[in-house]
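Coming up is one lone chain in structure tokens, specifically the form predicted alone.
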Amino acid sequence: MNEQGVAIAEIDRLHERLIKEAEVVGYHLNPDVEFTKGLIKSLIINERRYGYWACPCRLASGKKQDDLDIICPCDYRDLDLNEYGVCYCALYVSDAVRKGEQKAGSIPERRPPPAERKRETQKKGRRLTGLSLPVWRCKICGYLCAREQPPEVCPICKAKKDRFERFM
């Protein structure tokens, strides 16, 4: 056990259930063990705070309702990804940084300020039709996301990014 009661074991473990997951669907954990593993525990630490992973790097209200934009795999991820090759806390990292094609820098919060995500969750709930995000289709086997871009790998068949087109 460590100073905040998070067994080294759990930690372990957790690091090897999340490389398994985010490899599946084309992500990657940072490369730096010992920073990821940090992280993992801080998860662990707000699951048990707060009873879901809050992402380490934000500050969470403690009110998962309010707090699902930041629970861990973020919903500013894939944007940070995209365009930074690395998430806001930097868990997750592109396969460029990954290999060190791309170095990882700072990224700027994406998160709104409270008033804002409490308006636009309001008006969310008030919107009968049309999505505020594109619709993604894989051209090999159909598998549909909404998001700003295409996840990198298809989580269904393993296609690259570029086997994805946009869906009216």
Contents of the next structure:
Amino acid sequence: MNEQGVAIAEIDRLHERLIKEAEVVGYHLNPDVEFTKGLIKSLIINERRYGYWACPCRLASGKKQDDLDIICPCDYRDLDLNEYGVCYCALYVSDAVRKGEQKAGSIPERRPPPAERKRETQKKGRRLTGLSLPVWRCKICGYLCAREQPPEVCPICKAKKDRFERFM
Amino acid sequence: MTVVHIPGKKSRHIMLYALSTCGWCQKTKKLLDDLGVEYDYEYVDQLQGDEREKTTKEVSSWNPRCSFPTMVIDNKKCIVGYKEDEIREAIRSE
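Instead of the form predicted alone shown above, give the structure for the form predicted in complex with the partner chain, please.
First the chain shown before, then all remaining chains and molecules of the complex.
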């Protein structure tokens, strides 16, 4: 099947699934169904194109390691929801936007440009010593756990293991 | 996929750098269509290799974050994001 040939039933199924998954953990999908389904179709297109849900509104490199921070839900979602009431794509919205008390709009890009991203990853690695176990942080929802390795799947937001960073 | 020309009312030279998957890019394109103006657009996510590199350099020269949509008007003014009022104003003003 070609890229554009995404079946409506497939979009509807994923739409329903994402609403359920979001609501369980206190997030909300954009109630503008037409707009939201457009983004969901794009997630399906990107899944076929790259093998993962690269953010539809950002240019993915196609190298998973470089795109990890923009795999939906991206590392920037919570910050943008707090500041603007929407994530960068406006797939996810705050409670105020969902209720129509605040308007969803196009927001500035928070993701640093490539050179800065590289510096950020190199900077990390300061460690607190004396802990019996390392502490891992889910970059999507902020969940923390102290164990040898991060969990396969975040028990809070279901993000995969590769979205965890060493926190302490 | 390269630059696509959309014929319409002659106004300013409008170049829209967009992603085929992006909701705000679609809204921006629709706004230009509704305004009926002539413009060019390019879906950067559909470019490969050297072509993509060349175009992202172009976009970055206007908008260092290389985010989308990036609209360049008359090779002078750049509007980043779907800013409806700003786009209408830029196209209208002489």
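Owing to the predicted nature of the structure, the values given are computational and were not obtained by experimental measurement. Positions refer to the first chain, counted from 1. Take the two forms, find the largest set of C-alpha atoms that superpose within 1.5 Å, and that set is the rigid core.
- With the core superposed, E152 shows a C-alpha displacement of at least 2 Å between these two forms.
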